[in-house]
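Shown here is one chain on its own, the form predicted on its own, set out as structure tokens.
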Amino acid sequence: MKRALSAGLGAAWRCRALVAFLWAANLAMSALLAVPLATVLERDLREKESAAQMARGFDYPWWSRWSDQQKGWTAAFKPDILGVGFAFRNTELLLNGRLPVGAFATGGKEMAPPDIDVDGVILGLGAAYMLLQVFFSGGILGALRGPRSSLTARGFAHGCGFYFGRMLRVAGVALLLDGAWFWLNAPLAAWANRIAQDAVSETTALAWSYGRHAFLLAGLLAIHGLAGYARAILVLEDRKSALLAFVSALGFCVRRFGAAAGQYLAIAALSLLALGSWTLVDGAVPVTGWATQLLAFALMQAFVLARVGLRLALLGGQLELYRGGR
């Protein structure tokens, strides 16, 4: 496990140009919503007293009045997407089936908060972003599979195109498994929710409520880990069947459960450490004007860059672990 973790982090460092490219692609995709939103906010704040307050921080009364008037994707502009709020918001959306692309939303509608729905424009952009990730994954694995994790623009472009069909099939199988997991989890979640509602102790109610969410999240993370090994198998062994790659990935993870789970959990822990660091930095940097806004933006993008690097480290470690343990 330590060797795979070290190899994955080393591969991500050697391919830091690829990390920077993926970060830039992420920034460009987010700008498709961020720039129009900034235009709308600039128009609606023009010559308003609240403009100065919004520049220094956040004017909640103005936002509340403005938000009540919004229809469509602009209504998603809320305080919980600022700072570290996005991490909790996205986790909530995932566990209620609104992510990815709202595919599993019907599974938990009865237990979902009324404001958990996501506008179709945002879901559509999310679907396009997922497809872009699938397209890039072949080129990423092609760059990471070599002993020196070499990267060339031509090799990356070739890997993206050559493996796209296989990566798309892996993503399709993973979505089917996610859907099956939501379907299997629904009666268990409803049962746990009833017990939590009937509990006389607040501690017991919270334990059942958080427990059912943790169980669902653990299954989704397990499917994500299997998908990573399925991609590695398709690239390392030049296979074409995504379903058989998942079967092989499951067999490998059962045989090397400690190493596979340890490497995955180590990357997850580093991701949580990066999020915690961003939380501390975000709280220590008060946004009071353009200079601090630019600083906060730069710090946030540094956090995103770290997350991209850790994603590559996860893939690189999975390649190394499978290559050494098959």
Contents of the next structure:
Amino acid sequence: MKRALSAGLGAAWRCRALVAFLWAANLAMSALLAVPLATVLERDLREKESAAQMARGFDYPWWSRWSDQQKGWTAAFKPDILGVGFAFRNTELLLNGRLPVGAFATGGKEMAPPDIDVDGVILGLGAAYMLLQVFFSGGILGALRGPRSSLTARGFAHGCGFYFGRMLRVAGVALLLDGAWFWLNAPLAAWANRIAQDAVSETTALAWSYGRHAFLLAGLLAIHGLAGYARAILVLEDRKSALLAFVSALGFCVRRFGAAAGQYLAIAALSLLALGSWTLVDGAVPVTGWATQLLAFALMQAFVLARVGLRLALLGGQLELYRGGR
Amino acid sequence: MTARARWAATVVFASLLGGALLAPGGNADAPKTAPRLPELQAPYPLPPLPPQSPRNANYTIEARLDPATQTIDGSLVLEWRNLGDVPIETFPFHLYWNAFRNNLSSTARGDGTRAARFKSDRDYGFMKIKRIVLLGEPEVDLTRGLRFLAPDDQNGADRTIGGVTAPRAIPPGATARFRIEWTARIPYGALGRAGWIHDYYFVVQWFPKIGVFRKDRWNAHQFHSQGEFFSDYGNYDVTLTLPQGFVVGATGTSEPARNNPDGTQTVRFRQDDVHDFAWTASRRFLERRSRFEEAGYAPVDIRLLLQPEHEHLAERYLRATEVALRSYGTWAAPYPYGHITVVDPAWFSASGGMEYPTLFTGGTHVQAPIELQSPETVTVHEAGHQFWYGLVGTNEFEEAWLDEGLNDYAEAKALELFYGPMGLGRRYFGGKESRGRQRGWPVVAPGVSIGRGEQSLSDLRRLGERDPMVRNSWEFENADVYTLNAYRKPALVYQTLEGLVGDETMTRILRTWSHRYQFEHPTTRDFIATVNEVTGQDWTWFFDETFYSSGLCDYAVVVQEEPRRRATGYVDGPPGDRNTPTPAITMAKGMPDDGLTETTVTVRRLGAVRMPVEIVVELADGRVVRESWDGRDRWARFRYDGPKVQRVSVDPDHKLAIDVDPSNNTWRREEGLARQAAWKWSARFLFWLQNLLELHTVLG
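Starting from the form predicted on its own shown above, please give the structure in the form predicted together with its partner chain.
The next block holds the full complex; its first chain is the one shown before.
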């Protein structure tokens, strides 16, 4: 496991240009909405005292009025994304089946948190991003498995194109499995919710609530892990069937459960570490002017970069683990 | 360090960091600075406080709880004195638990989180009068004449008011004595204010209670999902029998419980000069006690009945109760009863956040970051009801703004004084509690705080024009509109009144109100009269614009600038001489720009509500000009010729808390701050979106 982790981190470092490229793609797609939002915000704040307050801190009355007037995707700008809140909000969206494009939203109104829905434009962008990453994944795996000299733009593009169909099928199978997991989980979640409501103490109720969310998340992450091995198998063994690749991935993970789970959890722990570090540093940087604003932006981008890097490290480690454990 | 040790260290560090990251934010210490409250001793005369209430509805009750069947069997003797001017022979009694009798009741047909929505058999409850007798000579059994009344909505299936007619009228000043025997099934506690959950019993509105006779008519409304209660003052002597092992809390003080041979205990509570009696029992209650002692105030014993999982929040409950006793005691009149019971409701009970004489319920979460001010908010609010609802007995059915609104206003003021602005947070991964509230892991948004009244403006914008504030509770369009007009809008109106008359005068108004009407049933007219009396002015216009209006208040400012106009065309030339006394007319050719401007400041009234406003204009040469406008027209224009205007502020002291959009009240010369702020916050949005997009890779 440790060797796979080290190899994965090493591969991600070796492919840092690719990491930077993926980060840039992520930034560019997000900017498609963030830049217009800046225009919308600036227009509303112009010649208002709230501009000064928003530049220094957060003007709740202004935001409240502005937010009430928003109808589309701009309404997603809420203070609950500040600090570590973004991670909670995104995870809540994931666990309520809102990703991608609301495909797995199974819970009834009774269980859904308030304001859970995100505008279709944002969800559509997310789906497009997912498709783009599926396209990139062949190129990424091609780059990760080879020596450093093999990482060329042309090679990456070739890998993307060559494996796209297979990667698309893997993504399709993964989404089907995710859907099945959400579907299977729905009655379980409802049952756990009823038990939580009937619990004697709030602590018990919370344990059931957190537990059912953790269980759902664990299943999704397991499918994600399997999908990674399925991709690795398709590339390493030049196989074509995504379904059989999943079966092989499952067999491999069962055989090498400790190593596969360990490597995945280690990457997850590193992601949490990155999130924690970012939260601590971000909280210590009060944004009061352009300079601190740039610093905060750099910190945010460093976190996203780290996150993309860890994604590649996971894939690289899975490649290494599978290669060594066949 | 070996590789294994390095790994271990990494894992430990990650765990610690993760723990820090996931721990609910906030520290448990409340602000330490002493808030500014007015002196308890008023430097002006106040109406004398009455020594006691009218005591015209006195109850002696004996009741037995049977947890096996979730029933209560009781009998009571009511001594009721006619305070009216006419003889009375019909008597209405509230039978509140019949709201849970079936899905045909008015409460079940209602709207909002208090509406009875039955999901299983355990949810139903009822109250049945077995026998009602008019005592005296001769005793008359009135049971057969019992009829159900529905004065509010003519719902024939609603049985929340039962009326009887006596064969002899009770003349003014005379006393009637009734003996009533009844049985009741307790509804499940996730549904209404009263109910049972596991071994937690919250027993309120539980006995047949007589209506209020005032202005020569009965005031007895059905039990609705919107609105609360109204009853007369009296003395209560209540004896309860229930299984041993239960910790019991109730209105009043008790004698030590007496254990009975059959495994039950009997406990007797007594309380004078209150208008209701509530009790609770649970085997799980932890008991904590504190004593509020402060110069000028009568000491108050605080008894906290707490859920075990909330033990770490006991101090916060107790401190918040003290905050209410101290601040409301100053703003109204000191709390007179000497004891108060705070009940932390059981998990999933809907009994939280309710007020009863000398007893109230709070409500909180295991994870309770101080920034979110829970349990503080609900505790201060419900403890505050002891003053407005408890001591000043306004009609919650008909004029909720007099207790809920006034209380919301004072609660926000007390919280701001003692705890500072509230943070903004959200709970994750928890699901819903009873009454639809969200439970789960609390995450506080760093750097975001909500000032007094600010949270209510969104509802006011959204719903403010649906109904005027002055309406019967059950007649508002829906529960959200009721909540706005019972709580949020009146709180903002009182805050605005405070802004206009000043804090000191507002305190005097509230003190006069609270002293004059202690143990009475004043109305909105009495409140307005009190305001007029204390201020020495007629404020009727203010209440017409707020209480009796569904309009919104919104003032905005628009600034237009142009370079100072230099004359072109014919102008006066140099002065003439003796032969031509008038100035010569010459042709002006224009002058170079001298950097001065002509500025037009237009203040607009965008809403229907008219309020006087002040305008502060800051000029580039450092001068500050204050203007005032009665706010009655749709707009007013002010012109400034010379130095540039740097900043304009309408209502600069934020007196108009009801202004639904404070952000359009100021104009500020643009210096790039809008762009800076826009990019700052877009960057945060970008970051959120980047992570959301990246999260998609977990699925595909």
